[in-house]
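Presented below, as structure tokens, is a lone chain in the form predicted on its own.
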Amino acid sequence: MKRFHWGLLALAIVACVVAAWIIYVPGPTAFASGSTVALGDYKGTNPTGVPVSLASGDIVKRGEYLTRAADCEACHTAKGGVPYAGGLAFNLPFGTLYSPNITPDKETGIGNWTDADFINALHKGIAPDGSRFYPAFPYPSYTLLTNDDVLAIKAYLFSLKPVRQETEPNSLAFPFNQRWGMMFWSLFYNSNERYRPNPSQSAEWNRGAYLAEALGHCGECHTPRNLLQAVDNKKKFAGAVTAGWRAYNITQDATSGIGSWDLDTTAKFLAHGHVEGLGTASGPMGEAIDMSLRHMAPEDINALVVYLKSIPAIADTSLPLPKTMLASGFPTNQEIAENARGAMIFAGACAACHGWSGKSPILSYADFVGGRTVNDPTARNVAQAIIWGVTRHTPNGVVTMPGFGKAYSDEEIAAVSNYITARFGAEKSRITAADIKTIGKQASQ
């Protein structure tokens, strides 16, 4: 008996450290070499705040520039909605988030808030009236900004046009819609700890870390959760799924990563969105760079390089290395025979804008040629942009690719993504119909 009762307790000790295993998640930085000190006991130069060529500004101006870093405007605007008027859908599986109005209109915004309403909604994710935010609103990231940094953002927000506008009920299933419960998830997930330098490490280190892990909070996108729901760094930057869209793995994986990128490249594609034979960003991270990263200090991105190539190497063994020849002339009579659905639709509505060869005889933004979207085999960024479009800011303006989603049926969206992975990319997907539907839905709205 003694055996039994010494068996169920060794049965206990290994179930609880199992489920430590899963739901702890180590900091944001744990991956760095060296140890973290407080702000106020770091010697080198302050990583937070705004680049110098700023530092001078009143505070709105500065408050501009940090809200952009934050990207608020991508989440807080519904589509063709007045910027930061709130009302974008989040799609979950146990239902639907809506943004709210974070213009400083008193009756439906944020105009009665107080300081320290607006540093407890970003540092603990509580609302002024007590009530608990859920992580589609970055606080856990966010908890890592400055007081300062946080009430410039304030100050921005507060110099916008009153927009008197009603937020859409959430409408989650029960108990995802007890707010109260995040309280404890807040206790696992939120470290409510302002950032912490790492002497060890460079001044633009430091300052890329405070840039992706406070402001731009890029692993909210680009991180694998939890169970729980939790970023979970012990896969950090390797890639997710959100809002139907797969963010891709940004660490230094040459394969399945951006460990191939040399720092002009990754530069350029974090400042444009686009670097010629490795594709356009699209979707969400489109919105980020057309939002909040190409309006940042040269010296800010090349912060964010520099962090992001310390980053060490996860490798995604779903993503091949990208195709970068060009594909040769017209397709074949057997590439036809194979998928000729895809064919049809290709020819009629994408051949003109990508061309035939993957090289667009247009815009090189529409180059599919190198691009991660059409090598990967689930195409499903793919079939998302032929569903709801692109639109995306160049140099030279505005350019626009139209969604098809109500043109085509998901027969049809799911046969031509097919036919351009195969065609452009290093493997071919088998996307379904029902996939379709499927990912069509979730995707924010």
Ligand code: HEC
Second form
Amino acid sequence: MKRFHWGLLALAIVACVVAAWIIYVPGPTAFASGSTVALGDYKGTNPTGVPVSLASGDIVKRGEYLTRAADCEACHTAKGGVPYAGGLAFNLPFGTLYSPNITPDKETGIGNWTDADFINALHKGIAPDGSRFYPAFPYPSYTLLTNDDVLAIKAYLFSLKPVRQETEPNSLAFPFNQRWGMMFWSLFYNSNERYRPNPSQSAEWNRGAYLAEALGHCGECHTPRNLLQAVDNKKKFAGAVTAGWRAYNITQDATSGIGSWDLDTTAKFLAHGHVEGLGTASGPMGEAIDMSLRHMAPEDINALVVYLKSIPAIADTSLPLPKTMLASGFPTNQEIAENARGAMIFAGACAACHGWSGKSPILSYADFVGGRTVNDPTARNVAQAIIWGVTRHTPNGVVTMPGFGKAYSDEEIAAVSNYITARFGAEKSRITAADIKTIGKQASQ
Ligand code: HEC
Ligand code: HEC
Ligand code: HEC
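Give me the form predicted together with heme C now, not the form predicted on its own.
First the chain shown before, then all remaining chains and molecules of the complex.
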């Protein structure tokens, strides 16, 4: 009998260790060698705040830079809506959540918020009435921001014109509509701790870490989540699905990540969202480039690159090495026999802009060759780009591809997606009409 109890105890301990391992998440920079210190004890160049060229500027200017670096606009603006007036719908599996109006309107925005209210929201995810925010608002990243930076962001937001726009109430189902539940989540997953520099790493690395983790929140999209929906840094930057788009592996793995990109290439991609032969960022990454990264100082982009280069490689076997060879000639009879519908749509509606080779005859932003998107055998992002269209800022002005979600049936979108991956990618996709229906609904609108 006694032995039986010991066995049970051992089992319980093993179960607890397994559960702890599943819910335990290391800090965002725990992968790096050396230990961290409090910001006040750090002797190197201050990794927080704005670049030197802006440091003497007034608080609103500094706040504008930081607000862009944190990309508050991407989530707090409805498609085609007024910036920061909220209303973007987050389509979650258990209902829809709308981002609130964060302009300084006193009734429908945050015009009555005190400094302490604002700090509490960004650091702790707590509203002025004490209720808890859902982590669709990435406060577990913003908690790393210094008070000075948070208040500069507030000063910038409060310098904007107040916009009167009520936030639609969310439609989350029970039990997900119980905000108090987030209290326990925060206990585990919101460190409520400011950025801690690592003196064993360079000043540039520390700045890059602050930009990536506290401001740019790259991991909120690029790192897989655990069962409790917390960013799981055991698989840091290994790739995840976010709002229906696949945010690719950005670890240093040479095949499935960005390990083969050199420093200049990586910097160029982050600053423009496009590098010849590596494709173009669309969807949520296109937005992150347009609203945030392209406004960053070159020294900040370089710091981000230094930090990205230090991320340990994690291989994702579902992503092949991108094909870099151009396709030649017009579609073969075999290609047409395999997917006549896709070939026909491509010929009629797409080839004029995208070309038959994978290099666009009119605009390098529309090149497919070498890009991860057309080399992803799930075709998820290819389909999203076709459904919703893409608008991007290039150095020569705005380019737009119209959305085809209304013009084409789900079958047609699946066919042309499969056609594109087969012709321009390393592995053809087999996306179906049912997949198109599902993933289209997951996108933020
Ligand atoms: C990834 C999307 C996302 C980003 C980026 C984001 N937010 Fe939010 N934010 C949300 C969502 C969603 C909510 C609503 C959460 C809820 O209802 O629980 C929210 C809530 C808020 C609130 C509470 C407002 C209120 O009326 O209750 C404030 C303030 C806020 N965000 C400020 C910011 C600032 C400042 C930034 C940039 C530093 C930012 N957000 C970036 C998604 C985002
Ligand atoms: C809102 C979600 C989101 C955020 C935040 C985000 N990304 Fe992305 N990222 C994506 C998506 C989605 C893609 C794929 C885009 C496509 O298919 O064109 C992507 C693609 C990329 C790529 C190209 C990868 C490849 O193999 O072609 C790089 C590099 C990248 N992101 C880096 C970053 C960095 C660095 C940050 C933080 C500064 C960041 N991303 C923040 C969603 C995001
Ligand atoms: C008016 C010109 C134009 C037409 C017509 C057009 N596109 Fe595009 N498309 C673009 C541009 C420009 C981009 C690049 C924007 C970006 O990703 O930043 C793009 C991007 C894409 C992407 C995303 C590529 C990536 O690497 O992220 C896909 C997939 C795509 N188009 C498919 C299609 C299909 C399929 C059709 C026909 C049904 C089509 N396009 C018609 C101009 C066009």
